[in-house]
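First comes one chain, alone, set out as structure tokens in the form predicted on its own.
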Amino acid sequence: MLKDFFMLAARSITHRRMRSWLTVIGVFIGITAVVALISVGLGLNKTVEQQVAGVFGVDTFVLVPKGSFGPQRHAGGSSDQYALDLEFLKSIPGVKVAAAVRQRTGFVQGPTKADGTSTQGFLPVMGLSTELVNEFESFTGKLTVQPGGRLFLPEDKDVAVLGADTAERLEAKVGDTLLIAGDANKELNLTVVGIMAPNDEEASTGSSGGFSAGMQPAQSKDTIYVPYDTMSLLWGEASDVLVTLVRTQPGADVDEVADRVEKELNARGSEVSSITYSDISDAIGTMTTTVSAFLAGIAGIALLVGAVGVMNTMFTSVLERTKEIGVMKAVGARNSHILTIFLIESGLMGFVGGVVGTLAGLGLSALASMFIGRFFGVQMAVVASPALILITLAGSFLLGAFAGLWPAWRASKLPVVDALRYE
């Protein structure tokens, strides 16, 4: 019997083809907007998660100043730097390797020129752990120096690597000696062992890459880099750490180790928060879900308009088929049969709009991905989620059926005699 009901409903829709298609268009526009926006949101979420996973991996977390990440970000009292005992951190169970970045502004005197003078000034000095380059290239990017120079070696102390602009300003080259003054009367003569070369991204976009993209200062070409331990010789114990990268032992639970490290360091006075891949992923998921839901809610207004169109069409259909309803009741059709036939008819109109709208929405999201990739240089994933498709198709049928509920109910309640006498 249900098959017969579907056949009757389909025949009625095809009989009033123009009116039905105009009604379907209203549903189709709303479904297209909803599917496109949700699909773009899912694609953005997947793209960002892939980028984060490529950097973090499954065994790495970051230590940042407390209050600089999460719901309490920028809360009162938060700082851009924090104190850290790096050796104690390395001794915590579960930690395999750790690397930190320190930064200070120091008085710098360049090499003596031919006329006996030298360039002087205050410049940012950044201390880098050797492990930062050897173990965390996914964070730092490819760090390269100009020909004839090199990066730090584990045993290096009194050496420096200059940013390109700093080297030009100080008129320094590989092999020259700089004087850097720290706290009180602490000062060191450092030998220049390398000058940073711009990476491909920096050369093409003009932005600084590597660790300078995510760790201050942003102007890596204006910075003097020294070994992490050298910072202690100039400024004492580390109270100026910007960020710390930690890799866990094989098989260790990253979240568990991160919580342990955060707890033990805070107990020693280090105001830090740990950030794992799951923390980043959760934050991204919450943000993209909220944005997608908001946009989909706006697009849902078009769905409401489409539902009103379905209701209007069904009222007209009931009015035109009043005598037909009377005949069906006269030959034995019950109220529930009439109700079911009209609900199926309105549901089918919603379903057809859902099919066309889903295809159009996925196509629109693919075009949006191509546009973003071409003009913004971000290869965004296109997500055609089976769950999204199934929910959309089922939802469009239910939307149509719900919109036709009132007309269908009125049709089922028509008195037989009045329906048969209707002209």
The other form holds:
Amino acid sequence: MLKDFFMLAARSITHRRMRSWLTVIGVFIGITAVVALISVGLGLNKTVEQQVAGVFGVDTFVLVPKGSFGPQRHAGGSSDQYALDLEFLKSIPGVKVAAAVRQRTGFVQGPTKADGTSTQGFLPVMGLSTELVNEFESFTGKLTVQPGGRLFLPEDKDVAVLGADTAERLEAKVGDTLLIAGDANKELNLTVVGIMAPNDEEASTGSSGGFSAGMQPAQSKDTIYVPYDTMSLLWGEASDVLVTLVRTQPGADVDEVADRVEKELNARGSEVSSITYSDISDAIGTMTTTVSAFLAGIAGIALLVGAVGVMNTMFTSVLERTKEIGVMKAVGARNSHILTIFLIESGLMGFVGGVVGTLAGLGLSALASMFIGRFFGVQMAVVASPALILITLAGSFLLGAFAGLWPAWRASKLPVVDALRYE
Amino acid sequence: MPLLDLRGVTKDYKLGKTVVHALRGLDLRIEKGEIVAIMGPSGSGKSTLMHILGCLDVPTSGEASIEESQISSLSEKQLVELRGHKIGFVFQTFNLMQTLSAQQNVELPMIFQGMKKKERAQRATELLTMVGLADRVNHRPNELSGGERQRVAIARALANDPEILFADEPTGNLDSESGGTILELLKRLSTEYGKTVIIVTHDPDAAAIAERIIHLHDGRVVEEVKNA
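I would like to compare: after the form predicted on its own, may I see the structure of the form predicted in complex with the partner chain?
Time for the whole complex; same chain goes first.
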């Protein structure tokens, strides 16, 4: 019977073709806006997640100063640096590799020049774990040195790699010796083994996925890089760590290991918070969902206008077909039959609007993706998930049916005699 | 026991603040298989009477029964049930669904009774053949003549094999030739198929096929004439 009611409703829609299409257009505009905005929102979310996943992988987390990530970020009292016992961290079960970055400002004396003088001054000195370069390139970006130089090797101790600007300022080249003074008369002569490649386009954009933390050459041209352990010789135990990267053992639960590490380090006085991929993903998810919901809410207004259009059309239809309704009742239709036929009719108009709107919305979303790709250099994913499409189509049918509910109810309640007399 | 039995039936309508007394204590009995014509001037209460007899409306007072069921004591659902099974209507202006073919129009009452597609398609074809429209089953109303449309309407009225057929001015919108064909068909339905046919009409030719003519005036039966 329902199939026959669909046929009756469809016949009525096609009979009043122009009006039906105009009504459908009203719905389709709203659906287009909603689908496009949701699709763009989901695409944005997916793109950012992909980028973050590309950096983090599934087995890595980051230790940052406590309170520098998440809701307590502006709670105050947080420091930019924290104390860390890297060896202890490496010994925590579940940790496979850990690499940290320390930073101080130290007195530096450049190599002696031909005239017997040398340049000296205070410069940022950054201690990098060797693993940072070897294991966490996705975070640091590609660190490249100028020809003739190299980065750190595991056995390196009294060596330094200079930022391009620093090398120029100190007039230092590979093979030269620098003097760096740390705390309490601790000082070391370090041999320059490499000079960072100057900031070129590749260096600045090629590593856009990098978790820089001041480590990229593009941002640290005036820094002196030394091996992590060398920092201890100059400034003692680490109390100046900027960031630590941790890779877990294969098969370990990253969030669990991160929690354990955070707890154990906090117990030892390290004021750290862990950030896992899921933390970032959740934060991004919350943000993009909020933005998407807000935009979809605005688009919903367009949808509401479409729904009012359906309601208007259905009221007109009921009025025009009053006699028809009377005849249907006279030949045995129940009130529920009339109600169903009219609900299907309005639902179908919503559905057709939904189909056209979904296609247009996805098209618009693809166009937005292309636009963003061309002008912002980010390849944004177009999300056309079956769930989104199915929900939209079912939703648009329900929207139409809901908009037609009142007119359909009125049609079903028309007294048969009055309906038959209607001219 | 008469098929339709009306005793002291009144029907009042409110038109704004005015109350219109459409039927004023009407008595009428119609036997099974009869052809009855109801005649009278405009406003005499013919249509109101047909609506009550056809279970489309209920009387304000008095007793109206179809077989043994009191119409005024039936629920809306039971009235729908009666209309669906026992009663068929033919209207002056045919009232066919313009969006449906002749066959689909005939199938409509069967759809509401939940009959299976194959079964109802077969019955619709049989009925259209019976009314002489075997070659018109797929035509829409606007592709048919007035007489053909009224024959489709008669086939639709017969869809659920009702006992009683009400025809409201069935020849009112037809030329005399088409009207004659329709009247012959209605007579055949009574004589060959045993249907009770009640014709509401102004047309003396239509009344001529009836076994009994009931004249109404001001909501009362003023005369009953038996045709020879």
